[in-house]
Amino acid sequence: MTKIQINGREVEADPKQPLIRACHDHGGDVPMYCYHPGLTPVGSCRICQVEVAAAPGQPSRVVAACRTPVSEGMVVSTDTPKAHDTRRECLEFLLKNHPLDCPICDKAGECDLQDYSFNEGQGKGRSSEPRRKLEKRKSLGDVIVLDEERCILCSRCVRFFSDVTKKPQLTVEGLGSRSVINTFMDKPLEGNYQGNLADICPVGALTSKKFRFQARVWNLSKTLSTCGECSRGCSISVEALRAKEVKRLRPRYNAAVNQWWMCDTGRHAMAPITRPLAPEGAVLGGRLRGAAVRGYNGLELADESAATALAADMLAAHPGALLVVSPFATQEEATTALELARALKATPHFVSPAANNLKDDLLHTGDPCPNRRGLTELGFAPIEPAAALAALAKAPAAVLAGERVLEILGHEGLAKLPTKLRLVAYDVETSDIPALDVVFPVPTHVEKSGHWVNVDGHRGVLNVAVPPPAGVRRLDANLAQLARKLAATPVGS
């Protein structure tokens, strides 16, 4: 580590990285635009400027922090009158042609350049000529949509293929005040983490085409989280409008995980969030509102004391039943099913779905398990969903448990089980399998609190992003009231 002075107080920065990270590891306020933590520093932007003198008592001068390399014994000063006077010189270059589009971008509350302005005082051009015409609304795909008179070429999107991907699809074309970002050849972005360049523009240039127009940023509750959509188990926040509908869900960095980074695939996980409930009074069309037990028109709402009653019962009276609970069942979920399966006296499965071909090089696993180790590391068995009906079809009476895991295992598998089986489950909603007897919703994995444990055994947070719908109980709570219940009645007896 090498010895410098920041502000006015000595500290231990490290020589492999530039100095704007050293100023930010010990306090300094040092904007960026450019600069990103996660690619190669290029100095484009010049915004990062702070005054440097390469000893105590000697000349001080002003340089980009990004792109200056830290040496023992160097003096920083990150809020000197030079060092901002600078950074409002470079503020206004980039306001010259930036277009007063902050009342409509989706950028606005986020934006860097809107923060920097304000900080820095830079209010004011003195400039007559109109700004430059470019194109707006401009698709790159079927991801991002690029505003190119917003655009600041700091190249952070550039970069972002070139160091992340490692498969370059951007550049900047054109010289001088005609240059722009562009993909080679007009050809759309391609692959599965485009939904990236929206969080790392520092501006409103590049937005998500799924999130454009959706929420104002200040009406977001941000919650910290963990992806589902693989093993990865990738750090995330979910971000809901006033805390009532998740509106996006976006990477959080995690140096062990995931770093600044997630694939389009989670990114994009919204539908098994945001079902719209069943109508009233219905079972089907939509989310569980509430315990349903069949009936003589087929599944109907029931009180959850009376379905949990019965469900009891007829578990008690077949014994040998199976328990195949959701890969997306949490740690306290699962510890929750062993006590279920030791009052079954069955062997706990989880069901465990083929590897699909999103599998690549930088995060996604192919897994679709988000909890695969976990429950592995718990007891429970993996278990094919084919393999999962064939016992179905052979069991007395089974237990499914868990977030989709009636989608996982198949509705048109699971209506082919014979009526004979005794099948309960606890899912988020269902459709009118004949074998099904009793059904309980449960929350979705935003709706929840809990830990996954991720490929390489990292503990992944969930927490509550938004509030279950009415009626809709803890899976571990409906589970340990289930077990109770089995305990009161013996199974066999």
The other form holds:
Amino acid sequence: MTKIQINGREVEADPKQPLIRACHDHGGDVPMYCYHPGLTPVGSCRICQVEVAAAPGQPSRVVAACRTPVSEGMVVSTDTPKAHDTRRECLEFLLKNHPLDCPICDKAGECDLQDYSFNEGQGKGRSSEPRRKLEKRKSLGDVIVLDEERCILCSRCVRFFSDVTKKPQLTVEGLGSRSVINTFMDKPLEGNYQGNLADICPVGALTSKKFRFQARVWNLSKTLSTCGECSRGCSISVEALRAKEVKRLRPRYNAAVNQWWMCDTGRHAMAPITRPLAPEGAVLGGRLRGAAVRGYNGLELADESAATALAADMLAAHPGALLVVSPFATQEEATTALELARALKATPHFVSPAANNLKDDLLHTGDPCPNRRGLTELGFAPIEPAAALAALAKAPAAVLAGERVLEILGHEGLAKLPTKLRLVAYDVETSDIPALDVVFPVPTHVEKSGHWVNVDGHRGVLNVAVPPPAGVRRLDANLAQLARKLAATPVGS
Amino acid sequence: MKDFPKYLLSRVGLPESHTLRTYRAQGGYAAIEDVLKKPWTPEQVIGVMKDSGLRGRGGAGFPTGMKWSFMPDITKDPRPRYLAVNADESEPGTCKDRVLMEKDPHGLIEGCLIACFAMRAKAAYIYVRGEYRLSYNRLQAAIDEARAAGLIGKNILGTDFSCDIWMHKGAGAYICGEETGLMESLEGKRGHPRPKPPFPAGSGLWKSPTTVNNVESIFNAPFIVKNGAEWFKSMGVPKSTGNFLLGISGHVNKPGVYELPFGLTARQIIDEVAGGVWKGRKLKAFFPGGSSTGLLPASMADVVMDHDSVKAAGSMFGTAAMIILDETASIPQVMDVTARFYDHESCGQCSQCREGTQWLHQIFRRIAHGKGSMADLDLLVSLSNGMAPAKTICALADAAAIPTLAAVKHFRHEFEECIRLGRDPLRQDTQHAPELHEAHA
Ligand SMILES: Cc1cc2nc3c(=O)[nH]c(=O)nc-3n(C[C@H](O)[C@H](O)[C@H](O)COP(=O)(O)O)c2cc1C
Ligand code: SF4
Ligand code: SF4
Ligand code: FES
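Rather than the form predicted on its own that you just supplied, could I have the structure of the form predicted in complex with the partner chain?
Okay, now the whole complex, with that chain kicking things off.
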């Protein structure tokens, strides 16, 4: 560690990191555009200027903090008039051609240009020249759209591809004030990591086609969570409009798991968490609104305690039940499922679909089971959907539990199960499965707390980002209740 | 004017001056032969270069021998090392390196060999301005001749010194003359200058130790090695030694490239070397060293043309490319054209430079077309102070700001006149370039 002074305080700085990191770590408020901790620093935007002297009493000068190495004894001031002036000048240049269309810009509210201008800028512009007229909505592929006028040419997006995915796709085209960002040969962007561009672009130049005009960001609540699309379990922030409607999933820095990034599969996995409810009074055609039992006219909504009692009776009367949980089951849910397994004298399984072809050498593992490692550590055995269906066809009874367990087993296969099977399920939604006797609704992973264990053993946290629909109880509570009931009416009695 | 010894252009008038035969007949390649066969140590070569006081001819006037000594100790740092010769010559007004490359390419090659020997460089890369076709062809032919004669390649002149020389053609960007932009371009990338540190001597071409020198700086080396530091110091003034190539253009009777010792005044050069201001007119102003150096008014023409004196006068010696403006020249128009150049050539990385060069150009353009306001003049000064000094990655932003500050300082009255009248009273019907940004309209 290198000892330096920042704003009058002696601090320790990491000699491998540029000065701007030390400033940020020790409370110095230094703006940045081209610098991003996950990308090679280029020192081009010049906004991060701070005043530096080699030692106390030495003459000081203004330098770009993101390209300045720390050196023993260096005296740094982030807050002097000279530093502020230099940054203000720089901002004025950056705003010279900026369209200032904040009222219609998705980035407004989380835009570094807006924020720093507010902090440091002068209220009034001095340019009367016409602003640059450029392409306002240039499609860069399926994920991202570029507004050339808003671009401040920080080149973060260019470096994202050269540094992170290692497959360069973007470049600066043209010279000087005629520079624009473009893909090579105008080809659309490719790959599973394009969405990150909208996050790292410090302004509203690169925006997400899916999120465009969906919400003003200041109306979004942000909840720490974990992505469920593969066993990497990237740390994410679930962002919901007025804490009700999930609008956007974004990566959240986690040094051990995903750094600053996430893949587009995870980012765009909105369907499973924004499913509409089934029509009022109905069981099918959307998310379950409450427990349902099989009546004369198929599945019918029912009182939950009655449904639990029925399930317990059925399972008690038909020993040898199978227990299969979803790969989305949290450690907390799986722990109560183990209680149930003991009551049922069943071997606990989790359904483990085959690896998909999304595996890459950055984040995606290709394994669609976010909690494989946690479930395995708890003693659950993986079972493939086909094998599970075959076992179900022969079983007297079964409990299938957890978010999307039916979907992963396959509705088509489930529909063919013999009706003599006594089947109890816990899921977000069901289809018309003739063998299904009792079904309970569950929350999605953005509607509950808990955690998963990722491929490398890191705990990924889940929090309640949006409330579950009325009448939907936690799965662990439901399973615990069933286990208690079964314990009271021993299986086989 | 007193007679003085000449060496830089001593061969250019000879028939077939670009061939090995002529060069050899004039004692060419004797310096490298002496260095290799005597033999000299690399440190001795650097020593004589340092003692000579030669200052770089690429614009900044940095002592060449000192620059060479910055290369890391080979016993501690075994990376390959390179010399890059800056032949991008694109500063408006500058046209001196071209004469050397076209007329005396072997002189540059011998210089490269000496420099590579001194810095233990594996190879020299000569980065030639793309438009300089004849320079490129002549140099390439000379390299081929020298290679065939055993002067380039493995075991040069039968010694264990090996060195290669390669050429690279630029594609018309001024910024590729900036030393780190040049290196990026040589590596096949966009010519975006690199922030320093690291300096080229620590991490240059392909992250290896590299020295970048101007053509004329390198061209001086064989003469210094052959004739010694004392000989070199006997020319010029104490802190600007040797002769330099003057490129003089604009409103003079005899524009051209001349070899001169340091120490003459600007007025002497204009009147005695370049035949005086043309058409019997009076001098109004001059750029002493290319368009990036601050414009000086006629009243300052008695400045001595050496690095330190021109600096003391508030400008820069630069590349000794004097641009002469007579009394009919309109300074607002001159600045419109100058600012347009920097707007066009900024690489666009740094916010201040990308936006500032465009902004300065827009303002100058308005003023020159009678659409300026008095507030514009203070804005020009304020913007220039936001762009320089040393606020950006490279000095192009400074190169745009410096002449702006000088023009407003010395010729404020002329700008004010244009603004007051709503037109430029000195406007001449010059052909005007199309609107720069219309491509985006
Ligand atoms: C924008 C810009 C353009 C430059 N163009 C040239 C050039 O065309 N030729 C040149 O020799 N030096 C040029 N330079 C200076 C080089 O960066 C470098 O200082 C020089 O080549 C060093 O050579 P010297 O030490 O032999 O003078 C330029 C500098 C800047 C900032
Ligand atoms: S598009 Fe965004 S990230 Fe890319 S250079 Fe422009 S401002 Fe930077
Ligand atoms: S100062 Fe201008 S030319 Fe130099 S690196 Fe910055 S933007 Fe490019
Ligand atoms: S953040 Fe340091 S120069 Fe851009």
